[in-house]
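Only one chain is shown below, in structure tokens, and it's the form predicted on its own.
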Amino acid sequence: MLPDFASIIAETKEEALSCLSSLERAKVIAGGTDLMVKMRSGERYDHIIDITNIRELDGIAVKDGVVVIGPVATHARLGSDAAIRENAPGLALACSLVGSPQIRNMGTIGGNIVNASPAADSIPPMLIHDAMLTLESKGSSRKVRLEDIIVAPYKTSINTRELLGPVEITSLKGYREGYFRVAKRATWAISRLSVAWAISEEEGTFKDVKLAIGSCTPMPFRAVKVEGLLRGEKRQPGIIAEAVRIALEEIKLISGIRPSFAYKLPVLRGILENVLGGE
């Protein structure tokens, strides 16, 4: 059962920012697929500010190789949008795998970011696209990298007076890009392991590698050590084996040894070998 709260439907971004500035214990809602669960579990707010109808927080646009995504864009929309499929196919695929059709039609990219789940499907693909977030409060705004905003499982450094604005990702045209996840069921399930990658190659040499892993560590992370190792190297078994070893060791260093690693790490090893090997 939900606790009592006052509901406000904001029609403009300025109205939402004004409410966040003046009201105590206020929380923004768009799709609500995460927030409603938390509130049923006891999380309490005096005011819920609905931003679903704010047009300037919706939309998808591409300019000079940068894709700008409104925070209330749904997973269903991102999964089918032509601009996302062309410029960030891994993100499109990840969004198309989120939950059930009902969840995809309600849940938003902004909600996925703010909820900061270690298993969020959209986070690893956005990490490899160097996502930048705009955070606005009444009278000010700031830009911050996605990887810097998530500070712990289900926790961000977003101020309670701030509203998430546009999400900007860099297009990776010309890269071999993808997303793969492991879940208990094909749909309606939370990811147990996820990998997003984008690889640029020339004549069998890694020109650039971007790799992000989710659901293995407290927060999804960019495997920058692996990226640096592979950049400029020939794609051959020895260097791929070393890259996989480093990735697995980094996960253990971040998370310690967990019981789930008995099946997760061998599966991840196989995924990374296939991805880096070009399969």
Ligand SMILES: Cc1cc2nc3c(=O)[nH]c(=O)nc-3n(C[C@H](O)[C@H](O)[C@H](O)COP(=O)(O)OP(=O)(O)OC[C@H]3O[C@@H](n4cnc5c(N)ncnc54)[C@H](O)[C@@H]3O)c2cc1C
Contents of the next structure:
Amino acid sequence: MLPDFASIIAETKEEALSCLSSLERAKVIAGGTDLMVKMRSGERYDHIIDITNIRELDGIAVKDGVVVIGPVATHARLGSDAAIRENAPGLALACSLVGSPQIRNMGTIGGNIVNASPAADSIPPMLIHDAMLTLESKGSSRKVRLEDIIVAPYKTSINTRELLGPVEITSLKGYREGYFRVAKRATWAISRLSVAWAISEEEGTFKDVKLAIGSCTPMPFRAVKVEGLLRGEKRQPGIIAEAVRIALEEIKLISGIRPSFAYKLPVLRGILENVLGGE
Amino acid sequence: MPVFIGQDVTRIDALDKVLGRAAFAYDLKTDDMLFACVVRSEKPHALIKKIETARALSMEGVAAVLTHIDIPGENSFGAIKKDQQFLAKDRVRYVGEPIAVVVGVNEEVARKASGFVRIEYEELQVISDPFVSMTSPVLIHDEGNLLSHRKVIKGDIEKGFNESDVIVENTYRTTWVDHAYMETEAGLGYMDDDGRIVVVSSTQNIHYKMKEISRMLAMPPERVRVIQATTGGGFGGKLDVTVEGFLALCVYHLKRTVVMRFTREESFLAQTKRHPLHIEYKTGARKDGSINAVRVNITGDTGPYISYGETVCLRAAVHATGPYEVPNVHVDSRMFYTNNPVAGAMRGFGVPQLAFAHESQLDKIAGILNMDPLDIRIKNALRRGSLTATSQALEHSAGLPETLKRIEPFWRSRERQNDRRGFGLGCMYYGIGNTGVSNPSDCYLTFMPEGRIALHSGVCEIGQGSDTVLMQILCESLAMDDEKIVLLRGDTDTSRDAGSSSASRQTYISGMAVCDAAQKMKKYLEKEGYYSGRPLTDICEAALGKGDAMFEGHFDPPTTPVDMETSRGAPYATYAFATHMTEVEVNEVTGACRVVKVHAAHDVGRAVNVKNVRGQICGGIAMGIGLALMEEFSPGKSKSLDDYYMPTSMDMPEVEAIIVEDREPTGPYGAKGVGEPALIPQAASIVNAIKDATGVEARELPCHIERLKLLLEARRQK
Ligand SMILES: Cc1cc2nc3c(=O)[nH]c(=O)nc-3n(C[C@H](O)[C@H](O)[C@H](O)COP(=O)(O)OP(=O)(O)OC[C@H]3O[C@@H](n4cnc5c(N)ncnc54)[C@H](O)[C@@H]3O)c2cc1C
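Show the form predicted in complex with the named molecule, please, the one above being the form predicted on its own.
So here's everything in the complex, that chain up top.
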């Protein structure tokens, strides 16, 4: 059962920010698909501030190759939005695989980021798009890279008075982009493993490779070593095998050896071979 | 006159359910009702030293905290034997075992207060494995840790293997599965104007529960009334007493209306599960593919209480050979107590687990002999005149060969769209009704003052469609429109005991009881001139005036008890048969198996309601996908639907249901049953299809993505 709390529906960003700055034990709610689950199992807040009515936090805009996504944009919206599908097709796909239609209609990209699950579907694609977050609090604002904000599983360095504002991602038009996730059933399942990629190639040579992996490490990560190795290399089995080896090594280095790796690492090897091999 | 049997009559509950009007137990709740919740054991095996209720009782809004001392009658229940306590007195044997009931003005108060009931335990050694239980000096019950040992012996097993050309031996394992019905256990209880105890609940049986309550309260059964609320699924999990005893006890003490509903977590933690079975299976066959000998050793984990453990033990044994004629059989089936969850009845009573084993064995033999999997099944299939493993002669309605024949064109023309696809077969037979015991059903018909006929039925409609089917049978038997008939169902005050909605028995057994009553009434109606045009209202009025108002129906399927040493006998009056052909696609990178298409041919005797039969087949396939590929309840780990994966609509394949009707002469219009049969061969056919697609043999269920990937990796490394 849910504990008692007061709820506030903020109509403007300023209102939300001033609530956050003045109220004790206050918490932002967007779609509530993570927060309600946690509150039902005992997390308590005195004030719940609903931000989904705030127009300036919603919407998607593109300017100079940068896509600006409002934090309360839902997964359903991101999955079908023309600008996202054009500039970040991997992100559109990832969002359309989240949960179920009900969850996608409620759950937001901001919530997905702030919840900071190792299995969050939108995070690997946003990492390859070098997502930049704007964090606002009453009277100040800062910009931080997505990969710098997640500090541990389900933990970010966003403080309790801060609101996540627009998320900016760079367009990767011209890249071969994708997202693949592994789950225990066809839908409505948390990713056991996920890979986001964007690859630009010219005549069989990797010009640029961006690769992010989710659900293997405490936080989804960019496989920068692999990216560096492949840049400028001809696409052939030898280098791909080496890239895969490095990716798996890096994961083991970050996470140590985990029982789940008996499953995950062979699967990841297969996925990466397909992705890098162009299948 | 319209025909009712074999028609797609719309279910009589359809409109209420799609419009959200049907009232499930918890929908009957109003604000002035008290809410009761259960305090459960946190220890798997312990002595109870002390139960402290004072603190909870002193909390505002708490009406009562009841424990074993508040039970006026016998503190025991059980469908087969009365071995389980409503509220534990001095010992608990599993995590989740009920110890106290807290009643409060609302759910929040009751649940909060239940956290303040303090139990002092002295922990005992825990047994969490049947193989440990087997030899352990720690006894879960004084009589020992072996609940039941049943055997099936036929022919000469040694000779059978000596005369076999091929012998295949494997071990198969299955795990706990939760029923995971949409509606968790719920109900409400109140005292009526005559001071009787009334319980309205989500249940698969009402008369059984009435008797348990009467014993618990030391009240004559007439002082207890049990009514079935609209029920959101059962699958065997609502056969045992769930909320009913607690509700009755609360009403007894408080004389107020009390409501209960288990949370999903509670249902997962405390309610019965499918039995995990460890099956050692040895098959001997001749060069021509005929099965010559089957030796099976089943070891089951039944948890700490009987529930339906003995039933599963025996049913698994007598179905262990599968639907094949085997001259030499030796089956040992044993159930051991553990401190794991109570394993009870779940769709198929052990037979789906055995089907996984015998169907895998058969494919293996076919592979060695280079025989087609369909041909080997046709060769061995039980048919009219065959002797089953219990040496029962099948005299009629034995449609397995026909189901194989109907699958044959699809099988012979199967084609792999890509190399990740594969096809598998699964066959089954299933005895309809309880095993080797009398399991009658009674009903009656009356004339109503408003000029209609009432069917008084104790059959619980749990979503399977029994209400509609029984009405169809009655309409057909009386040659009368359903508008002239009222169904009074699921109330111990207005019906007789029809037995439980389980063992795929209601269409067959209660359907026959309805036929019986209808025949008597029809004679009366004939005499009174109904069929020559006299209005029913007239006849009703006259009959009520004369007191000619009741026509009783009864049916008990002809069975014989099975021999305790060999299980020889005729445990069931009739059997259902089926063949499933399943196509899967395996992703070798991830280990994910997708079920693409299922052709399911079922001999149901007669499909009283074709849509219902198809519905059961689709539902059985969904559950079979869960059993084969995902559902795995791990005690202590599986908490809710968050971590317990079961199929969604997106996991459903295309289904082609093929209905075979080899009429059963003892059944209503030839009908048998399909509820459990629909599930039984599905997991088996998936496992065989995975083998066809990839070459790997799954010997443990569920074969979820991780298990399948590890098998694929092991194959790769070989
Ligand atoms: C059944 C189910 C299935 C799911 N399946 C998936 C899945 O497949 N993949 C996946 O990635 N996730 C899944 N989720 C998790 C969840 O739906 C997502 O993480 C979703 O994106 C969360 O968004 P929300 O708007 O609901 O967040 P909320 O629950 O509203 O908030 C989550 C957290 O973020 C904070 N927050 C939200 N917005 C802001 C903001 N603008 N500024 C500051 N803090 C903020 C909240 O305070 C809270 O701490 C599932 C959840 C459920 C219940």
